[in-house]
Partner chain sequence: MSSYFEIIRAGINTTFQDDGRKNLYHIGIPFSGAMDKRNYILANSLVGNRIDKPVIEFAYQGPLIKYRGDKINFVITGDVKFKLIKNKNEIDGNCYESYTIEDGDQIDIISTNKSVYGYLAISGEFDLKFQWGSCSINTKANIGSNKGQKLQSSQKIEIQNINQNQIKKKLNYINTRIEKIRVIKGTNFDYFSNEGKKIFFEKEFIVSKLSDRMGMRLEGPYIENIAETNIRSEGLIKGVIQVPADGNPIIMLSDHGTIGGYPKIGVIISADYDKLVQLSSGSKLKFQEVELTDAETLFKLYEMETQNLISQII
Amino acid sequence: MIKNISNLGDAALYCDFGKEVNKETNSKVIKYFKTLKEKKVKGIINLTPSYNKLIISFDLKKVNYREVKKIVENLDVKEIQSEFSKKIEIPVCCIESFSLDIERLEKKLSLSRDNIYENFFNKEYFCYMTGFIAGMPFLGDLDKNMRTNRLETPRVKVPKGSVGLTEQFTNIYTFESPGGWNIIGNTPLEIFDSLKIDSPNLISPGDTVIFKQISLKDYKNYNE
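For the form predicted alone, could you give the structure of just this one chain?
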């Protein structure tokens, strides 16, 4: 399943699964990621999955490149079971003050906001990876008629909890951050909680996400 394994600096492996960015390729990445995570291999200190790559960092005092490469090459990833992945419902409020780019999307996509929201909320999304800011999930795949580019001028501050669209993906801003995604709503859920040391991410690679539209009243009352 891995196309190529190479060095990444002195203490990391770069596992390349191919150029394609799709669920099939990413599922292979996640199988290796979750298998290695569950096995808790001695010397491996960090695993970083992306759309089609996996970076494996290791402690040179405990293991070397050849040993880790051999472990990866001989890894049995067929045992991954469905219970490792979760289906998560994310509430989203789409009032005007939260849906910062809905008018832009109407023009770019040539769709009404009702059609945009109907399409968005009637799909299930697959988590390819988390990153950019801590715990931010990259979720695919948007229908082709829902895909557009980032903002020409990124915002200096995107509010925490913002739900955005760009190209084939949707994401959720886990912290206030600069960003250029097209914002269509906001969730009251805590997507990343640093106090949960063992599992700070609500959404992990391989999980399935469904979004549910809620009112402002429900949004305000959600965490009470």
The other form holds:
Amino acid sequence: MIKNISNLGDAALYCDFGKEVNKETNSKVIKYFKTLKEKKVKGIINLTPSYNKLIISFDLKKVNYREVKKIVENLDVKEIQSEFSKKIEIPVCCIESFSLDIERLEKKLSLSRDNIYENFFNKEYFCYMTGFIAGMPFLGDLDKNMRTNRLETPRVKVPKGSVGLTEQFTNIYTFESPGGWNIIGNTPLEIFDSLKIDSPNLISPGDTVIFKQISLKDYKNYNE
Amino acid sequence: MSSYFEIIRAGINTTFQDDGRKNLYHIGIPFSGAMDKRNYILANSLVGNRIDKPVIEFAYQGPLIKYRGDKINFVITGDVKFKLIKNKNEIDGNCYESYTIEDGDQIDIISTNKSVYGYLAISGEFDLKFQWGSCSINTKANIGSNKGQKLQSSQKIEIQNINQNQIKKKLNYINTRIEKIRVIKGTNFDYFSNEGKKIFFEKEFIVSKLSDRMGMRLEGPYIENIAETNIRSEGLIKGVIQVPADGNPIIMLSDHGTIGGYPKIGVIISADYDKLVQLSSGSKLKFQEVELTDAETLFKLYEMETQNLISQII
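Given the form predicted alone, state the structure of the form predicted together with the partner chain.
Starting with the chain above, the whole complex follows.
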């Protein structure tokens, strides 16, 4: 299933699953990720799944590239059991002060804001990966008519909880962070909780996400 | 009596660090941990600690600390100018040599010499909260001990379990500097023009001021990309050299973002990472290509050298 394995430096494997970025390719990445994670292979210290790649970094004191490559090539990859993947509902409020880039989106997409919201909330999204900042999920796919580029100049601070769009993907800023995605709304839900040691991130690769539009009143009452 | 450090001056970027966190890249949490692993290990070894204990890491200017409590040994590693102040007597300190301090003494870590990071270890334990098995502070994500923030002036750090059988230790070692950093070609090496590749391995680059625990930015001749200046976002590891559209390389360091979308021209070999992070802003460096098997051998040698140093501690 892996198209090509090469080395990324002297302490990591770079597994390429092919050029296509879609659910099918990504599901293969996630299968390898979950199988390796469960197997707890000696010397492997980090696994980073992304759209179509899996990076496996290891402790060069314990193992080397050829040894880890052999393990990955001979891996018995399991089908993902249904209990591994969850369906999660994310409440999002889209009042003007949260929907920072709605005017830009209207222009770029040539759609009215009602159309944009209707399209956005009327879909299930698939979690391709999490990362960049702790717990940030990269979800897809947006419909073709909802796709646009990043902001020309990224914001220095995107507020925590912001829900952004770029190309075929949507994400959630788990912390205040710099960023260039088009912000459509804000969620009161805690997406990353560092106090939950075992599973600090609410959304994991392979999960399904649906967004539900809520009022400002519900937003304010959410954590009470 | 309780023992503690009182921070009189915090320094520029003073944090607690240890061996770092594992198995969290997939949720977006980087490795962190001491930037210069060899000096971290030596610091612990020189006060008789297990080598993976928390230490104080500082960058450029270090902290001024007042000590309160029972006798304790401390050591500073790296290439650091510091003073020990005992009853108004000032003593110039030597790195890699442990000293005993008692109630009221001060440690003034003035600055690192032509390097970035230094380490302070004690023959006792800092009272710290661990997060995912590590005290390492990542100030960008507010993860780790001290609420994920760098040390502040006037804060107190409690110290416990002071080793009762501590003896002073010493190592004759000079922390050398290298300006030739060895790399393995990256997965997007062929995105760059022949001229760009040549420049990468032949020309000098300068470490920019905009460097921190997340990354080291370099300035130098333009490295031309003839394919794509963006790739599909994918995982990163420390030591990866990305080249964004402006042609200036950025090297991922210990607190790096876990995912990135710029082409990877190369990766620093593991044996040279400790030396790389010590290159201060304004330093010049050159890249030299090595093959994977050579990099593996060089790492073994580097590890043996570190073990040798530990065994030379008297």
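In this text, the rigid core denotes the largest set of C-alpha atoms whose superposition between the two forms falls within 1.5 Å. Residue numbers count along the first chain shown, from 1. As the structure is a prediction and not an experimental result, all values here were calculated from the model.
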query: Core fit, then residue 63 C-alpha moves 2 Å or more between the two forms; finding: yes
